[in-house]
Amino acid sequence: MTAADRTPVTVLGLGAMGSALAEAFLAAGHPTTVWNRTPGRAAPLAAKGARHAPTVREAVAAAPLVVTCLTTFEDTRRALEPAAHDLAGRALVTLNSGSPAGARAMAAWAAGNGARFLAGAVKNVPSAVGAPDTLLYYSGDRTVFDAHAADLRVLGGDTVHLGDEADLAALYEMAVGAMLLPALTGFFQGAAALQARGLQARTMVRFAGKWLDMISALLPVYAAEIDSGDYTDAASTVDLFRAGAAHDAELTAETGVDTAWAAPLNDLLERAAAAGHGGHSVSALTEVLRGPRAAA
């Protein structure tokens, strides 16, 4: 493909991850149209080639493909509103946070003005923007996917779609996301731990990262028993998890350090062995988090 092939692209939103989406288009020689809110952020990417649009109906207008890269699908909608009519017969592409539910009136309110609608998102940061592993997944119309799929590989070679439900791509969001807050704190903790003994972050580096991997290797283990329903088989016991529990005191006594944003985990486990789940695997943890299920 000859960069006078490439589909032109409008990128709206310019924060670190549009502006690197704009950049990873413009380096696979796609004609590029980026439009911000606040000017003065086009102007990097202008140097580098980008046509820079001042208004949101001519950076619509300018090419068959519109990505947006804005906070949250209320967001976007409050952006595009100007657009709202010069939107028919587009691709509209959002990639931002939000729940199954914004993205299923986001995918109401494009289909209410033509455009033909793919939710996503990106899982790695802008520095991996364009790389051949960096995931990108979306959901909605299918035949946009197919029609677009090479533009999109532009961002990331690792490029799934879901569905054609527009709203999976948000509760795929959502269900991986929620690990992020609890693992990163857990980083935290250890550091400012190892900080009240006068050592630094960074020696621990190498050794969390071997962590990690084991938790990474063990996903499948757990989705299996999770799918199943099957918790006998454990490794790791809810039990287990509740023993330690009892050392964040200690930790707290010894060094200072406020383990107190583990209270409702703690909790977690003893409303799992009060259900009975005390000597399941720590998977079963999942069966509290769901609820009593719906009667069949």
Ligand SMILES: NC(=O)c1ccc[n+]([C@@H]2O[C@H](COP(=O)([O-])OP(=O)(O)OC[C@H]3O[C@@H](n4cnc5c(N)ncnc54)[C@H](OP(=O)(O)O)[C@@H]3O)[C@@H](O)[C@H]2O)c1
The other form holds:
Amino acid sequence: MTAADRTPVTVLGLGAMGSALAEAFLAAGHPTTVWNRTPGRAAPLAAKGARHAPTVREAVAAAPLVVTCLTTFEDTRRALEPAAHDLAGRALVTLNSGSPAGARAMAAWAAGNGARFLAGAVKNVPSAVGAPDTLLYYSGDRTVFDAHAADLRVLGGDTVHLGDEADLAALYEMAVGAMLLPALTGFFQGAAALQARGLQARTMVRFAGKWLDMISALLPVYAAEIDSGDYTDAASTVDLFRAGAAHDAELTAETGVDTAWAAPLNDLLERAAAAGHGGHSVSALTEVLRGPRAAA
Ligand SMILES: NC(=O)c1ccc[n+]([C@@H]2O[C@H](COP(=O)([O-])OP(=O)(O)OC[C@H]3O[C@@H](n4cnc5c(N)ncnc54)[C@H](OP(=O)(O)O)[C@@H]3O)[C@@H](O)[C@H]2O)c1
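Can I get the form predicted in complex with the named molecule as well, since the one above is the form predicted alone?
Next comes the full complex, this chain leading.
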């Protein structure tokens, strides 16, 4: 395939992630048009061969595939409004974070303007865009995904279509993304505890990495327990985690490190025990988290 055969692409939104997306398309030889609300952010991409469109209308008109990477779905709709009538027949792919409801609203707006729509999510940092194992998932119009799978794979080799319902990518994005802040906060708490002893955070990186590997290996086991609703074959019980929670106050007393962020997690353990799950696998926390509405 020559550069002349590559699909022309427009990228709207040139923040950290949008710029990385545009760079990946440029590096793969796609004729790439870019637009950003603050025009100065387009300069580095223009220097690498991108065409800088002065208006969103000109940007949308430049390519059959329009990829957006603004902060939210609402920002995206607001920015696209002047080009709404230019979207008919084009493939519109959003790559921002947002809720399933936000994705559904975006899909309805796109359909109302005749765009063929995919809502996607980049499950990695900007520097990983374009790598063979970088995960991006999409949901919505399967024909758009099939038509542009090779173009979209330029952004990351692990490219998945989750289904025709446009909100699925946002749902999985939130489901998987929920793990990030608790896991990182635990790492930051650990780093603070080490610093209180004059030790460097980097001394725990190898051990923390092995801990994450172990957690990763446990996920299919916990998923099977959750899917079956059988929590009785427990390797690690709710009560075991409750015993560990008692050490938070001791760590705070010894090091001054603030462990208060873990209080709601410890409360979750207490509520699970009160609901009769003390001797069950810790994955039974899902029963408490699911809440009455979804359980009905
Ligand atoms: N960075 C990451 O590590 C990462 C990882 C995965 C997913 N994401 C997701 O990718 C999306 C973009 O993230 P980012 O890191 O690129 O953010 P960013 O660097 O803050 O850039 C935000 C972009 O959105 C534009 N924007 C925001 N509101 C706008 C509006 N009302 N009208 C027009 N343009 C608007 C900004 O334009 P201006 O330049 O004019 O302000 C800028 O281009 C987010 O949904 C984020 O959650 C980011």
